[in-house]
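Below you'll find only one chain, the form predicted alone, shown as structure tokens.
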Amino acid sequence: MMTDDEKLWYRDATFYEVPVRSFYDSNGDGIGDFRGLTMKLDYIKSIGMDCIWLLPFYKSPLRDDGYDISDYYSILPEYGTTEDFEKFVEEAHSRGIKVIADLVLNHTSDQHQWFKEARSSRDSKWRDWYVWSDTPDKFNGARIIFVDSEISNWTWDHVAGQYFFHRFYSHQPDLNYDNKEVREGMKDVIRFWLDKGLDGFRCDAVPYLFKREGTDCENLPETHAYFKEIRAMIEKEYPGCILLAEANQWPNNAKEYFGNQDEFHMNFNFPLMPRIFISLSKEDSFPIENIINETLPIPEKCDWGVFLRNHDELTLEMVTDEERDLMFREYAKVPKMRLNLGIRRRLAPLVDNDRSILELLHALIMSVPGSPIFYYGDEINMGDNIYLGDRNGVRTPMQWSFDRNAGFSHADSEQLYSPVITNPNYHYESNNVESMSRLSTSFLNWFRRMIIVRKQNSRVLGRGTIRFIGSDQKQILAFIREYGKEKMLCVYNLSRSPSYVELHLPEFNGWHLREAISSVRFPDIGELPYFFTLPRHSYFWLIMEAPDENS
């Protein structure tokens, strides 16, 4: 039976988030599957990862990477068996590492049997299953997610004689929620994966499942109305499991999916995750802070899902068009890049492999409210490949050795699902992860050491308050991070150049300063502003001790 705090797990974890498909292929058929991913646990479990997300596993035609899925209830046989996956799930818990999955709540692929069974007649009793119009004209408020590629939200089906509406790809028929036995269904879908011993879910493209005339169908009363009653059932039948809101909003809406504790317990920091690239292209701490006010407070049992990258373009959704074009300009020069909304870069080539670049992003995301979630890959600065379609470019086989494939798989390289990474920039080659565990100043390592300092101090980072601490130096974001008698003092330098500053801290007069990932002592604070040189895209984690804790 799992204590009150023991549920509180997310508020304290690191997430890795991995594509079944991408990770480690067991049979030599050129795709990932589950006994491949149980036998990569161990690295896992090294790298201080407290909870695998995992990527859609479903039986699916892949035509949008396991989104469009045509079986709730079935794993994509290349993946392996139910049996592979509660083994993989078995052995994930045996090392203290929990398990989420996604969860494709809005719609299902045009192969699914309750599609199908819809379309074949208006009488059908799986029509209302689905949302129907004779003409293309209702809903007109809704916005066109997949730009690149749609051009309605409707779509005719000669086979109905109808137009369904979709959110997303036009062979991704929206399911209707407004029918009862869809609500009901989707909690049974819920019931059977947790029954199986999934740790929670990381609920896809949640503010779009009601529909309503006049709106923009997002956000509506009824979408959060449905999730209060899939979280009080979690609550019932499965304490201790979560619920993770993919939420792409305006920090208003976004805040909203916490409910008052009764909606979901994480939802992802999209206003955050673009801002921080802002940020650091303007060399300007202003869109960080005033991003992070804007998202707090939080109902005090629920977190943040802090990120830098993911499986997804970079979406560039909610900002502001000048905003958009500064990204565009900075981190997508050619336009292959750029997709839909978004950037379909990895973070390594994002930032043109920039070691020091790369390790203040990651302390960043481990040290502001949130749980971290680090994209499989990222922790040997994989490279990606634009001119693969889609976003497939990130999804490329994981990188374990030298050897052929990348070490991914026994495969022909013709077999692949996807081609391994050959750029010479980041050739799997030298960006593996064989080659950089043997290397002690390789960014993998760097990485599992501050995954270790930051379990060292995770109530204080994972839970604490923050409060920032203002300068005369714009391109420096300092504040402190607070939780009971324990401080953290963190300063960024988001400059290009070596920076100093001084900062007010006449309330900590007499304080210790202690650098939390070596433990070395810095001078105390006094009456005078403490002085900081920084160099380039460099960062301090400073313990704060009160002078009545060590001599």
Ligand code: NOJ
Second form
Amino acid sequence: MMTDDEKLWYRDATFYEVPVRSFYDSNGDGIGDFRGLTMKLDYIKSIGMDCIWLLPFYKSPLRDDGYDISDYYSILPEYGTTEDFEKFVEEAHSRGIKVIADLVLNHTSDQHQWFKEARSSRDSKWRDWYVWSDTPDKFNGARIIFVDSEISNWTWDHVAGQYFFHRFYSHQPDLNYDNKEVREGMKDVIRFWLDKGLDGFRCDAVPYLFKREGTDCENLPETHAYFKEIRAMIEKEYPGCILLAEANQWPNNAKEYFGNQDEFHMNFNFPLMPRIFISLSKEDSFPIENIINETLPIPEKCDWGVFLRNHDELTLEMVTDEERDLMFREYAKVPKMRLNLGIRRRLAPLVDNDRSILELLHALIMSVPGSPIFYYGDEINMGDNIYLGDRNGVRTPMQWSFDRNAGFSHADSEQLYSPVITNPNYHYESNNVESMSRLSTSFLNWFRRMIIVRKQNSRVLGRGTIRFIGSDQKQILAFIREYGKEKMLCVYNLSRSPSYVELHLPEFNGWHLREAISSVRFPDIGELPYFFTLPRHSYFWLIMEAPDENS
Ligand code: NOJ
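Previous: the form predicted alone; requested now: the form predicted together with 1-deoxynojirimycin (NOJ):
What follows is the entire complex, opening with the chain shown before.
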């Protein structure tokens, strides 16, 4: 049995997002699998990750990389067997690593037996499991999400003789959550996988489950009520397991998914992510500071998942038109870099592989409120391939070594599910785990050290409050994290030029400062403002000690 405090594990944890397909191929068929992933658990442990988030691994025609599920109860054969999955979870647990997995509730693949039955006849018991209409104009307040590929949320189905509703691709019919059997059916899916040892779910596309005429069909009270039912079930039957929401919304709507600590444990901080890049480009701390203030407070036992990139395009749905233009201008200069309302690039190429910026961004994401969620490969500054379709350019094989196929697979390279990255600036011959592990100055080893420092300060950085320290230097972002007696001062220079700043810290007169990574003692805080000089794109993490401690 977990104690109440142990149940809050997600508040201090580091998360690692992994597609099984992309990590390691154990049987040489060119596709990553569970056995391969299991073989690489020691690596995941070595970079200090506490929880793995698995992308969908269920049976699927793979027209949306597994987010189009055709059977919730079985594993895609290419990825292995149920036993392989169970063994993987067991091995992860034995290393103290938790595992959560994607749960796709909103829609299925059109290849799912439920949909096949539903479309076959109006009298089928499954008909009502999906959302049908004789005309394509119901729910026209619902926005289209994949604007580059879909022109409507309705698609005519010749077999059914009706239109069906889909929020995403037209091969992903939405389930009808007004149907009790659908609601209960999905609870069974949840139980099935939690019984196999999962520690929770990343719940896909949560805002869209229920649809109501005259609304935008997002964030409806019925949707919240259903997730509260799921949460209650988890509390009762699987205490200690978590629900992480993918609710890409404006701050007020996003916060609602925490409920009164009775809905989601976590939610991705989608509002923060693009504003980090905006702040960087404008050399202005305001967008970050403002959005963090807007996304707080949240209930004590809840937490944001903070991230820089993931497997999708860098979404710009929840920014103003002006901000989106700025993002495209700065970070997607070539049209192929754009997709829908976003940018389909990996982190390192987004910032032109600038080591200082990459360190700054990672330090930032490890020190703002929330648990950091890293995307596989970003710790080795993996590049992308914008010439692959859809979002495949950011889903290429993990780069393990300078061997054939980046050490990912023994298959012929033509057989790989995706080519490896060979662009000279990001070539797998240099950007790989083995080479970068050997080099003490590599980004990978820097990342490992920073994760250790984050863990040493996991309470204050994981659970502490945040207070911004203003100054007359807009390119400087400064804040104090505070948890009980623990305090950390974090200062970032978002500018491409060196900067100075005077921070007014009158209430800390006499306090000591110790640099968190090296433990080097800095001058004490005095009566005068504290003066910092910072090289371009640099930061300080400083542990604050009261005058009577270790003086
Ligand atoms: C969100 C997922 O992150 C994305 O990859 C997927 O295409 C859509 N949901 C539809 O399931």
